[in-house]
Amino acid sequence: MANGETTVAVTDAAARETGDAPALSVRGMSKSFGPTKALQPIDLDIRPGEVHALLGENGSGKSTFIKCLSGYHKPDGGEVHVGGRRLTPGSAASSHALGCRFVHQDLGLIGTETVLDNLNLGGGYRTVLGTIDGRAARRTALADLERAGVDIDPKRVVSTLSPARQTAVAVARALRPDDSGQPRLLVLDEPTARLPQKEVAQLLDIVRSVARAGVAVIYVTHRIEEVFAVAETVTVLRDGRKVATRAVADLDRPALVDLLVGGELDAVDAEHSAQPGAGAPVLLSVENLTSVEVTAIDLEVRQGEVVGIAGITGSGRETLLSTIFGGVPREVGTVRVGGAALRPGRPDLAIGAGVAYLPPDRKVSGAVIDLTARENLMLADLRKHWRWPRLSRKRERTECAGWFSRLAVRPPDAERPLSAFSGGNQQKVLFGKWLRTAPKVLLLDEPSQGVDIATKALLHKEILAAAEAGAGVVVSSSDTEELIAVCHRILVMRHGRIAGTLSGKDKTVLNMSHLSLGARTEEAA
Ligand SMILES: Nc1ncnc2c1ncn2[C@@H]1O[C@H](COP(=O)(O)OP(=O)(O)OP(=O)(O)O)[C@@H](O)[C@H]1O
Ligand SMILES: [Mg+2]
């Protein structure tokens, strides 16, 4: 995202049209899935420009919430209006023509195609001849970027872009103009959760930027700061109910987490936690690993290790895990595990020698998402419960229902398909099946993406447990404070390099941004 300066103009006619109608006005509405009552009848009404953070655990009823505005979803009852108009329940195309526009928690990018067919999808360009034109739609496509500040090619792939460039698609395919008129409330669900700090800082100019011309904003995210750097209201949502509705100007972070979690938060520390021996066996070495975004990569990881990954985007911190784990081609260097050489290009090897890997994307790589909850979390390791001639169900089932309390899934209910379950408790059941393994080399990337903060907590908790118990950790992620908690020594990355290491009292979210930019100098100014 190349600037914050971006500007989206709201025509007159569509102020004069409305009036001083609130932009979203929530009467009562309510939705379940069978007995799951994942919103019980809610209330909410949000001004134009406003920017209306919501909140709440995995599972408190956020995404439903919003899929019952974006007509996904169709309410079991209660009322919506829309800039002062009724929008009929269960409608995408009134959702749509009242001005609603929607960024996902999953995006909703095809990864396959380019940014200008993505930005296209459900659109299109209709010349004379009823075929599209490849040059207006060109033209549009870099416009559309442009108002979401990022200067990307129309013609790359997107999964091939970083996360943080694919939220900025998915924000200029839901503020481009169409014949329906300008946006006039804009939802975002989770636009942060794989962006790092200095991405963050700039979607969050967009979105300030987006409320300056009019637009309301409803903002949901598990990063407190970030209320408290963008939104004027905050919601919090418990259980499908709504707990309450507050000026952000008149809560702390202390307050805002006790309506959020109904208490304080037990976190972590790694400096406080048991050190890896200096004589503990070296688990993982990696040297001279190099591929398309890594270059010379040394790194070592002792048993009761748990070494941190920093960087930004570009950095070659968003594709290092996956390269050592197999995923993604190397060019050169090795990987050795336990003292044996890996294969380049063979996760299944990995797998076998010990590996584990959590991925950033649990929607395009981690997740089988039409399986149960429970053949999910099995899926990486079926030996354990294998008996000639099938599998023992009844100890997988015993098995499940210990991890689903020990990561506090919500629902409890392991037979369910994992689209059944929200966001955070996805990447509960991932973070699980991997655990579950025992591995010798446990690689997490973006390892809380998506889950609260009390969740937070408690993977972390488990990081370092599983460390304790005689792993190698690896964790990259792009939230700083992430590692600070859980990392005995942070390797921060530039320009596909290792540009420094930091350990105790060095591990300092400054000095992690001075590294990450190259930019020492920058202390003085
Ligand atoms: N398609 C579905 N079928 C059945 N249950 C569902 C479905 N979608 C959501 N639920 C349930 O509804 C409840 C609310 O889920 P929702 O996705 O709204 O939570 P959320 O607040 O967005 O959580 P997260 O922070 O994890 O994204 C949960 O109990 C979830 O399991
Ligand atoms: Mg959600």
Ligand SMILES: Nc1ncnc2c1ncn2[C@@H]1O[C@H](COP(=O)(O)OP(=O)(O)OP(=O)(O)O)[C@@H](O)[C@H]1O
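Here the rigid core means the biggest group of C-alpha atoms that line up within 1.5 Å when the two forms are laid on top of each other. Residue numbers count along the first chain shown, from 1. Because the structure is predicted, anything quoted here is derived from the model rather than measured. First, how it differs from the form predicted on its own.
Relative to the superposed core, residue 64 undergoes a Cα shift of 2 Å or more between these two forms. Core-superposed comparison between these two forms: CA of residue 281 displaced by less than 2 Å. After superposition on the rigid core, the Cα of residue 421 moves by less than 2 Å between these two forms.
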The other form holds:
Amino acid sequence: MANGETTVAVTDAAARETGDAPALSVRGMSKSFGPTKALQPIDLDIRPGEVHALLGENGSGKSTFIKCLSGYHKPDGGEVHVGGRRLTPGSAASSHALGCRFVHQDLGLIGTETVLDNLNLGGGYRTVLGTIDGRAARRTALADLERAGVDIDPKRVVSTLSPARQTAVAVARALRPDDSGQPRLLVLDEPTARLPQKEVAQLLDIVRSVARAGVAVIYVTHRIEEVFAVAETVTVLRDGRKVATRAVADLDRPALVDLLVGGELDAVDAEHSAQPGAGAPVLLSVENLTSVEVTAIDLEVRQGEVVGIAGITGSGRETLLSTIFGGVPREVGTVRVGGAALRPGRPDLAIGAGVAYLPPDRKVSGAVIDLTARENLMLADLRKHWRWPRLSRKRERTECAGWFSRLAVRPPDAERPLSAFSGGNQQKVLFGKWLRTAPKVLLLDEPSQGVDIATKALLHKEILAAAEAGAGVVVSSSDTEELIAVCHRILVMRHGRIAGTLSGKDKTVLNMSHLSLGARTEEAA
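What's the form predicted on its own like, now that we've got the form predicted together with the named molecule?
Since only the chain itself is given, any partners or molecules it might have are not part of what comes next.
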């Protein structure tokens, strides 16, 4: 095996013992886009009922591999067999007919329709004499949902379900048998990326239920803890190559991180960084801030300080920063930056006062996804390169190259549309967009959502570097470990209010959970 690759022969032997072919057998699959080798020749076997985690940094080849399995891309070489039958390269119909099913981050559900309608989306209802057989449709829907390990009323409107149960509906639809036969392989692409932490366990139970039914699962995630919770085997890709396939039982977290990044990861710790002094000037002051989802919020952020905002979904955490920035209307309250009051509902004036806001959804509100990476990077401040009567493209490119180098954006082609970059590299560009404005106050909503572990570490370093350079930083995140790592203080929200403040040794997941659920008062914490 080339390039130091190691593997565990767990599938072929099992297949010979049971007389069954592997659910998936890949030999020599490769794919290039022009001169870029997105996927080097890869071998992989997955047995029926196995949960196989697929890991790698953004741009490692995971998406290319999945798109080759689905028929979206035609591989340059190699063979794929599903249940012993050969997959026709580049054919989505062949992939489906052989039993490959896919659930992406965008679940493809219609929120305004019922679960029943969504389950029948694409396949249609069974009819009798031209009329929908409602009873049969309901029975089939209940069987579909049971197959996915959930009990949901098919008449429920999808938008009323929790994120985890919406994902369950998408899984149930993917596993529905049809004329092509039974599903053999389910690919889950970042299924928990947008789930609140309390619902992750529900989703993992669904994955286990699917595997118990004999369906092989490829589980793509950036969350290492989920690998140890649900997977039997893990394959790691790096720069388009398979560097290892290992039994999860033979690994611990440091060993898996080492496989992912190719060396020791230099994680940050706010407690070891420069601490803001008690007399440091207050850069952000919020008094009695009230909007639709937050009530009477008071907080201060000093120069050089990183303050975290924690809380479960619906606590107000998701809208607090946007309210401060002016994106969500205030009912009452005052926001001051450097002592000067900000007018409500005016993000443009907030930017002018030195406030930068990175929203949680980069594709909807954080970026202009069809513009180039350079244009997105420069968008927050065009004045720097204005040379009457036009912008200096040369100066833009020079500055852009510096940011690409500093943030390790890959590929280093700033003239590509931002949509052509992986999610982690898009996030790096958006970080650079705001960091280049040298903000007084940096508001970050879910800053590392959906990025790989190496990118996450890099962004964390940039957060602390911004604070050390004199900014006041506020980080709102559903990732409790992230808050503990980068924040000097953590404000925990519950029912739209701040339930407590944690600092020093009190910054623990347990304390955050107790405060967010109301199981402990601030004094007890």
